[in-house]
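In structure tokens, one chain follows: the form predicted alone.
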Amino acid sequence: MLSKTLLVSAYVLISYCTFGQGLKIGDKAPDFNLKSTEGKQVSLSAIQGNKGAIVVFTCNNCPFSIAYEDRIIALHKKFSSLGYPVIAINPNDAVKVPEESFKHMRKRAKEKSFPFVYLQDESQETAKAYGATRTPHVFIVQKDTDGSYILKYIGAIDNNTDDPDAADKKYVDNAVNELLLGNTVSLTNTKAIGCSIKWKKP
């Protein structure tokens, strides 16, 4: 007979794995048309001018986001003049987490002068669309030829949440120049690090 441990861990790892199901490399990135702090609606395709996005699911309360805050914001400004901007989405039930409401998004922006767009993910479809699990969560999509995007990568900013001088391997940093010099994208998938997303109550 299964121990009770046994079977904890058994139930953690299937739900894991019923939200970690999302996209894969070479996908097509689902369109999404969410509310920014801004009080604007902002979509995927409405883009103009880019060659993909580094789509970012990060939110307000959790310490593995907040120590990211800071690389994302470089991110944007290294990359997004280049065609890849930072698009950070929030998707915590604020029901469940007040501190992720669409207020406090607001005054984190605002606190932290967020250069990129910061969308509320209210119905969670569009982090279930991704395959989305944890804050911070990257995937990073390059434009094709037809206008759609293609996922090109999956996972973590880079391999030191405390300390990001002592990361030696910057994932996303990476990732993009490859993009931008025509090559293939050499590592696609890494695991990320940060707090679960809080899901609605079914």
Second form
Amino acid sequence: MLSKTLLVSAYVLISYCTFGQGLKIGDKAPDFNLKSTEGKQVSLSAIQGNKGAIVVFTCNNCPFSIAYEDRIIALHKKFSSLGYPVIAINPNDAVKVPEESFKHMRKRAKEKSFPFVYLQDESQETAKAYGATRTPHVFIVQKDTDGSYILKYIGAIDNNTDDPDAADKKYVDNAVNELLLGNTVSLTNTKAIGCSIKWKKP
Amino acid sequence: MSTKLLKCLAFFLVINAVFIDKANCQEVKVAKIDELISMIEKNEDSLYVINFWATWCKPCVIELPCFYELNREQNKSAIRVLLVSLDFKRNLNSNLIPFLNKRGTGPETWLLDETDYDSWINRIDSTWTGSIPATIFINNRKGIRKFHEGEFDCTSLNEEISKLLNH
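In place of the form predicted alone, output the structure of the form predicted in complex with its partner chain.
Next comes the full complex, and the chain you just saw is listed first.
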């Protein structure tokens, strides 16, 4: 009985800790069902004909997200036809930051003619499940033979936020190219400064 | 009016401008990561409170007065408050310095002139995911190294400080 209780506690503790740290490379990426700025519900499992996706947690208002907007558009234009579309997700609490509301998301998507879907994670559960902490924060997933998605890369887009021309390590570009060639991703985790996700008040 | 008088007036204005500027001007040291790390490593007796922030980061700006207060009220030999700005270097004179000048005398401020974030974030703390604000508390003699990713309110910051000072 005692050992059973211990086992259960250990399991709960491990699950809690794993959840707390978000996903690790090789984990199954949790599916989501979120509303796009075009008013459609979008989920990973419903995307047809793709090989994976570049999931980017981003937002309207963070200067670092704005600095990367054109690069995110370029990634989608380059890789969506090759099977890796960008899926942009805004996890910020619009109560805390009104500029992050759905209305402002629609406005931003229109202004910048986003070619990718821009989804609102209103409950913030998707951001929590992925372990996203900042914007922008990228998670590259690859579709497995059983239709599930496996996490292949977590981190930054490249190594120079301020100056795209000076970025000499294009992490996401390299990772997707490696996946397209059937190789494993050589650099799976990178870090970058970014805006903290604005979580709802507990 | 004589040119002499005009010259004198001009001189007076220049001198005044220089002094006023000096009085309100917060100095910012532009530093590389190695310099910050070696400063951290040299720490002995006092508690270093190092806050990573930027002028464009709203929660950072909200918590900033707590660090100003800490810097004003704490015994300088017990605590050293350092603000490390992650503003871009090209925004030093246009954003950071005017921002600091508006706030009057404050803690020592550095601008960390590093762009390749992945190359140094782990050197500050391996658990840091890169979001700001973030704060690290260090006292090498007492073996204190505590990292906090996220914002503080003044009460929780002060509680943390008293806990670490009594450590």
